[in-house]
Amino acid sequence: MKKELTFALNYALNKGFQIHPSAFKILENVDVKKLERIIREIVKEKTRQKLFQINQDDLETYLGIKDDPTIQNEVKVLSDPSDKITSGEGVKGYNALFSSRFNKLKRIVSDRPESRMLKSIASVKTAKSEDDMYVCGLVSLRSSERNITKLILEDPSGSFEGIVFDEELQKTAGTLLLDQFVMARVSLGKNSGLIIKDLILPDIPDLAKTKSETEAYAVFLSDLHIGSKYFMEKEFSEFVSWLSSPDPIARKVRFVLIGGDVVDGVGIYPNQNKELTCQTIEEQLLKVENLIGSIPKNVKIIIMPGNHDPGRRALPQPAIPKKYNSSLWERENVIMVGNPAVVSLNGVKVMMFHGQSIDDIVKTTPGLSYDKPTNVMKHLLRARHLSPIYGSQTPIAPEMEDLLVIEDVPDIFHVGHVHRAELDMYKGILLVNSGSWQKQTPFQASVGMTPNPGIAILVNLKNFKVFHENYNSNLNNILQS
C-alpha cells in the first residue's frame, strides 16, 4: 500500500472512522498529491452528518465517478471552411478574395458611427472640402522616413497615399499589417496631399460572454506531433490516462480541442525522416487513434489540421483528408474540421485557428515576439482577419470568399503553432495558446526557441476559471498569463 494511502487512512482511523473494503481500490486510483485532502474533506461531511463510515458511494459521489448525465457535451460546427472551398485562378481568383475581404470588412465597421460619412478614395482624390472624410481600405504600403508615416489605401475605386504627421497615430500606423483593412480620417494637405489624422480598426466589441448551463470543462491541446521521436508520448499518455481517473475535474471534462499539427508529417523540412518514429502519414494518425482511443466516449474530441498534418497546406484548410485514416473519422465522439474553424461548446463560442500567420506577423510588427502569443492574437482580433499578409510565409490560396475574416465574435479565441502555452484576455475574449506536447527540437534550439510543452489547459465553460495540468518534469516549464 502507497505510503500516502497509508497516511490518509491512519488520519481517518484516527477520527474514530470505518473504511469499507469496497472504498479501498478506489482510494488507490486517487493522484496522491490529493488524496489526502480528499480524506480530511470527506471526514469533516461525515462527521458533519454524524455518519462514521466511508464508503463506495461517498467516494463516487464526491469525486464525481459515475457519470453526470446533467452535463451537457454539446458541440455545433459553426463555421468550417471544409466544404466551402472555391478556389479561383490566378489574378481573378485573388481580386475575388480581396474584394470579399474588403466587403466583409467594411460591413464589420458599417457599426461605427463614423462609417455613415465614408466615401470611396476616388470620390476624396477629387473632392475640395475643407472638411475631414471618411475612407477605408485595404495597406498596400506602410513606409517611414525623417518624421513622417506615408500609407498608401486601396479599395474598389483606385486608391491614394496618406500622411501620418502626428507621433501617438504613427505609432498605430506602424503596427498595421500589408493588406489589413483599415478606415482613416483624413483632410486635404496645403498642397492637395492628404493627410491622415486618425486611423480606426474593425477591433471587436465589448460583448458579455456566453456561458455553459452546466460545469463542463474543455481541455486545449496543440502541437502534439506524433510520429516525431521529440513527440512526448509517455506525458501524453499520462495526460489521456488522467481524463478517466477519478479526479472532480477530469470527470468534467466533455470537450478536447486540438488546434492542428496532431502529426509530425512527412517531408516538411530536409532529413525529417531521421527525427520520425512513424515514417508515413498512415503511421501517424493510426498512432493518433490508439491514443486518442482511450479517452472516455462521453468527451467529445474536435481536430483540426495545421502545416504538419496532410492535406492542403494552404489557407483556408480543408480537415484532415478521410482516405489517411477513415477509422479516425468514424469515431462517434471525433469530430474533423477544418483551419480556421468556429464551434459551439454548449453554447460557448471558440474560434480555433492553427496559427500559421503568427510567422509573418512577427517578422513584420515592432514589439511582438514567439516568446508571447497572446499579444498577437489580440492583434488579429483587432484586424478582424486571421492572416491579413498575403505574399509572405503563409500559403493563402485565392478563394473567391474570404474564409480567414473575423465575422462572429468568439468567446474563446484557441491558437496554436508556436509551442508556447499561454493565456490572457482581450475585451472579455480568453485568449488560450495551447502550446505542444514535443520537446525542443534541434531546429528550435537552433534559433533560440524555447517551448514549454507538456501543459494541458481546461476552462470550466460556466464561469471560464482556467485550470492546467503540467506534465513536464522540467520546473522551469510554467504556463505564462
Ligand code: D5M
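Note that the rigid core is defined as the largest set of C-alphas that superpose within 1.5 Å between two forms. Nothing here was measured: the structure is a model prediction, and the numbers come from that model. Residue numbers count along the first chain shown, from 1. What changes on going to the form predicted in complex with 2'-deoxyadenosine-5'-monophosphate (D5M):
- Once you line up the core between the two forms, the Cα of F464 stays within less than 2 Å of where it was.
- Relative to the superposed rigid core, the position of the CA of N55 differs between the two forms by 2 Å or more.
- Superposition of the core reveals a Cα shift of 2 Å or more for N29 between the two forms.
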Second form
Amino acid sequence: MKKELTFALNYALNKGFQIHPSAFKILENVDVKKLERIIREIVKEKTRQKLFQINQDDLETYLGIKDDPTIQNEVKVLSDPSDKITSGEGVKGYNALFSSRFNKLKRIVSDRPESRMLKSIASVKTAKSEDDMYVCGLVSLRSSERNITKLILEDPSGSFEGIVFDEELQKTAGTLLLDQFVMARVSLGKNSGLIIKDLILPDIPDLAKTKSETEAYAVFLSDLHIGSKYFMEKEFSEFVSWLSSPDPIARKVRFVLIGGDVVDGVGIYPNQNKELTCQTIEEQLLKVENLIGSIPKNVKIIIMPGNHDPGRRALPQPAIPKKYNSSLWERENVIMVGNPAVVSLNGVKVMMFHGQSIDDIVKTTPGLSYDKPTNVMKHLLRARHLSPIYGSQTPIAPEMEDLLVIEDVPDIFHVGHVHRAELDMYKGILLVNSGSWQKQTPFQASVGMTPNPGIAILVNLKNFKVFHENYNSNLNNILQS
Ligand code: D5M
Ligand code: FE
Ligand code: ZN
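Having gone through the form predicted alone, I am curious about the other one (the form predicted in complex with 2'-deoxyadenosine-5'-monophosphate (D5M)); can you provide its structure?
Then the entire complex follows, led off by the chain already shown.
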C-alpha cells in the first residue's frame, strides 16, 4: 500500500472512523497528492454530521463523481454585445447612439398611462395651452442655483430648458444623471418659460420573478485581478477547492459567474508592472485557466470582462478575445460573454454588468457612495440604463444601437467593480455586488476605498436565498449593512 494511502487511512481511523471497503477501492485510485486533503475534509464534514463511517457515497460526492443529476445547469445567453459591436465612427455614431437610446426608452415608457399624452419638445415650446403637457427626453444639463433647479431636456425635435421650483421635485431632479432619459410633466409659466411639475423615470414594473425548478446554486464573483500582487490566490484557491468538497451547498453549485476584472491586465494604470506577478495577458489568463480548471465539470462558468481585461476599454465590451487563451475559451464548461450580458440560468434571468459607470455616478450624485454600490444599482434600474453619463470617465463607444439600455427586466442584477460585496433587493430583483478577490491596493488606500474582499456570494436559484462563503479572516459579518 502506498504510504500516502496508509497515512490517510490512519488519520481517519485515529479520529474514530470506519472505512467501508468500497470506499477503500476508490481511495486507492485517487491522486496521492490529493489524498490527505480529501480525507481531512471528509472527516471534518462527517464529524460535523456525527456520522463516523466513510462510505462509497461520501467519496463519490466529494470527488464530484456523483452529484444529484436532477439539478439542472442550463445556461442560455440571452444578450451579448460581442457580435453586435460595430463602432460607428464620429458624430454620426453618437447621434445614432443617442437616438437609439431615446427610442428604446420611449418604447419602455409607452405602456404608462401618461405616455398617451406625450408631445414632442418642439410642439410644447410653441404651445399656447395652459394645461399640463408631457414630454420626454435625455437630460443634457442639470444645474441648481438659488432656490431653483434647471434642466435641459432633448428629444429628436429639439431641446428646452425647464425650471423646477418644487422643493421635493428638486431633490429628484438633483439625482438625475446627465444623458439619462426622463419623462416630464410641464406647463407654460407666466413669462412663457416652461415649468417642470413632475419627473417620471422609466423604472422597473412589478413583475413576478422567475425561479429555478431545481435547487441549483449560482456563485457570484468578480474582480479577481489575477496577475496582481494583491490577488488573494490562497483564499481563492481554497474557495475553488470548497466547490469540490462534500459540503451539501457546494454539491448543488451549478453556475459560477465572474463579473469582470478577471485579470489585472497590463498597462491599465501607470507603473502597473511593479504591482504584477504575471507581466503578460497570456500568463495572467493561463493562471485563470489553472485556477478555475479544477471546478467540477458540471458547473458552468460564465466569464465577462471588466475594465482591466483585454479586448476594448469602451462599453459595451466584447468577450475577452480568444487569441489570448484559446484553451480557456474551448473548455466545455466555460462560456465567454461581453459586458454587459444577460444570461438565463435554469430560466432565471441574470443581468451581468461590470459596473464602470458607478465611478461617474458616485461623483456627480448627492447621496450615493462607494460603500453602498447597491444604491447605485437601484439608480441604474430606475434609469433603465447601465451607463447613462456620456463623456465622463467611463468610455462609451459610438455604437449605432445603444446596447446599455436595460430592455429586459432581470431576476438578478450582478455588478462588481467597486470591490465591496453587498446585497439588496429592488422591485423583486436581487441585487448582488460581488466584491473582489484582491486585497486593498496602495491606490485604494490612498483614496480611502476599503474593499471587503474574499467573499463568495451564493444564491439558491429555487428560492433566491443567499449565502456567503467568507475567506477573509479579518471580516465577520461582512454583508451586514
Ligand atoms: O476599480 C476599483 C475601484 O477603484 C473602482 O471604483 C474605481 C476605483 N479606481 C481604480 N483606479 C482608479 C483611478 N486611477 N482613478 C480613480 N478611481 C480608480 P478597478 O476597476 O478594480 O481598478
Ligand atoms: Fe476591479
Ligand atoms: Zn473594475
